[in-house]
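A single chain, nothing else alongside it, follows as structure tokens in the form predicted on its own.
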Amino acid sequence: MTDVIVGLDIGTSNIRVAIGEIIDENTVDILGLAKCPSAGLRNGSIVNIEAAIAAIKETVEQAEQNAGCEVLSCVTAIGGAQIESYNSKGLAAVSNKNQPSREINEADKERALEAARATLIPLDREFLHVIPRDYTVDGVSGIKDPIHMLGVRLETDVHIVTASKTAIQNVCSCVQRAGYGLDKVWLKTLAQVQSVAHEDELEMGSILIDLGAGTTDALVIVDGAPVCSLSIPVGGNLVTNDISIVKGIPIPAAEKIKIESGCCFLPSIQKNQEVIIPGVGGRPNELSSQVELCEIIQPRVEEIFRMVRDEIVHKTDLQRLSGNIILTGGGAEMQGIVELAQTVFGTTAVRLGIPESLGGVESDYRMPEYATAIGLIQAQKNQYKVPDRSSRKTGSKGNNKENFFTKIFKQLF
């Protein structure tokens, strides 16, 4: 099979696009990438429709030029404050009390999942994902797939993610008014899992942390399924703001210094390099050092990690995870980020979330900041089977199939 899928990551500071060609069920070639400054967003939410439309269109057009193909539709993701999640249970009777047990089929699973969905949510929210964690058949728990098992009573534990209707409508409006179709909206961290996490990490229990500019999102996965998804309303922009205030320079200059010379863990600085702080309003440039800059950055990034850790402890009863803490997003590329996370979380099991090596002419996607765009391509690939096409044009006009991420967890759409 062959088709093209476009992953659109609408971030607070940057918009990233990845175009991937699905060669067969196991092969993806990355045809083109693009990254442009974002506009019209604040803390992950769209606040200026027209500015966001222009930024999306500019980025997609650059990706089209790089890939040499036309974009008709895309897949995108949302996160931040517009996301809420909780765990629920569903129950379905497989057979009546006076009848013998029978084999469980897909219809029974769907009824159990629908029962789990039957919870009251505010009118301004809608279901984004309903993810089965495991099943229980006649009191026997821990079953990942109950199909063909004999039973009378089927129960399921699910993780439900809801999103603001307004947030989804704003994203859809921006993408469509930019001239593209929108195939699906994913939870950002769930899409990232598809591109950076390994099966053994998910089975053992891992935490994925997306260090964005406006927000910091996290997803906790245990036994191959999410148990908690959360968002902290602070991110890399707060670090930039601290540099701007302490050094008395504009935000753009502070952002440039943070990217070029920033470090968030003092012991990881090998050599105390000089940092030039630009003057403002005719004031001469000031000479600073990387150590002095780190003393501004480290407390804020440490605070963000502590907020994530405390929120995970508050929302879950987990005592221990044996997998890894996986860091993604643009903030994960700062020097010393892994070492600082190891200190805050008290473990050496911390790594950067770098998308796996795929085919194609592009290779620049192998960075934490492209985890969402690449993950969207892989997530959408798992969801449907794409027919052969004679020309490269995007869109998900294929036959739907069960979306099963490396046989770990199932999505219900």
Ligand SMILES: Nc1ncnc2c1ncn2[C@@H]1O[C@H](COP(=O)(O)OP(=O)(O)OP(=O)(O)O)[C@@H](O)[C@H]1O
The other form holds:
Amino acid sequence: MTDVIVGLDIGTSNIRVAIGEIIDENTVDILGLAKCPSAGLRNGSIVNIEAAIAAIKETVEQAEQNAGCEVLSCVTAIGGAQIESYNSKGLAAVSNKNQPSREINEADKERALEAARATLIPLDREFLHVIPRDYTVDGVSGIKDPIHMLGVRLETDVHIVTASKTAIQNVCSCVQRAGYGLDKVWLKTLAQVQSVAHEDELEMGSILIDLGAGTTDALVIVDGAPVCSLSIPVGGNLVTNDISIVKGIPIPAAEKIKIESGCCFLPSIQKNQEVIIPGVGGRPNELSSQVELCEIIQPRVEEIFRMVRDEIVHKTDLQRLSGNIILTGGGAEMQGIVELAQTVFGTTAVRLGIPESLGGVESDYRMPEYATAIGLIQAQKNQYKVPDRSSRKTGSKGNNKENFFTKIFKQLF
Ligand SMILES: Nc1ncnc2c1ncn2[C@@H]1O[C@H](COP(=O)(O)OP(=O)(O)OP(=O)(O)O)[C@@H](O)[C@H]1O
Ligand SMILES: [Mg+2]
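Next block, the form predicted together with the named molecule, ref. the form predicted on its own:
Everything in the complex follows now, all chains and molecules, and the chain you saw is the first one.
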């Protein structure tokens, strides 16, 4: 494993790159970051390869300059409509070959996971992750790690994530044609969980919601492992579109007003500021207000949250979710977003998903929009044994979640 990991987040509106140096098992230094406008994507899917390649290249080059190092390969993530997920089971007889007792070892675990994976999936799809949720040994369930237990019959419950082959091929092709190797493709929300979630809330059952520009993705985690992932093909772009139509202004002007003065929860507006709507084609500017803007934004964001909520209610057992709703992605930076989510989901347990503190200039990446790029570095790091470089002097902080995530993510394949 190289000691530099590059997280590449190819989004509908922005491409972000984070370059992280792995100092030791618990420490990552963020060496450099870059964010550039995206091109060639619609609702999270690549629709113009050449445009996407150029945008990826530009962002990686900028990150290389900021970090002062060369990027050879990266890890990236996909989400959106290209993803499907379901739960499955695998069963294996515990082998007593080459050992006196039937003690469960890695090979038995592998065989149980292989069996879970042996489900038929359409030819145009491929496995992205097979995530063990828990194990049952001779009828005793709820076992997180069965290694060294004695038993005859090993069962595993897994969460399987598949992706469209074409989507993965398009991502690979773009990254490789931009001149970089591709180490792995992660489910976007699974990478985000790594950087923004805490062990206790995942054990209690939590929902991560990524509010992007073209898609809104969610991952439901129960007992520390994913049970359901979903995606809705709408995001912040739709809100911008609404402002553009209602106010009769071009999209870039509507986006600027949304970011500077937008709020999505009426009671959160303390002082009703004036908002200047620029005149188009020589028309004079128009005066509006933050309240008026909120009346456009709130119903749309509320609708997006309702769609996510209804799908989660349909697919999972809400009784098992007593942790938090964690909001990430650029859309989570909108004023009033936490309060609106609290209202729609009927709980006060809502918070912003800000990447945890690592080494490097924290103010540059501790924002919900960097959850994917930073999470990719952590996800990739937790998969491998990190070389012991403890003798090195560093000025970075440790990552205390290491043990928990290492446990879950080392088992992914
Ligand atoms: N401060 C802000 N207030 C309101 N909205 C914001 C703010 N900052 C960013 N956004 C919105 O967040 C969205 C972009 O989020 P993000 O960069 O996470 O999306 P993306 O990764 O490019 O898209 P996707 O994940 O859907 O492919 C845009 O709709 C943008 O308007
Ligand atoms: Mg995104």
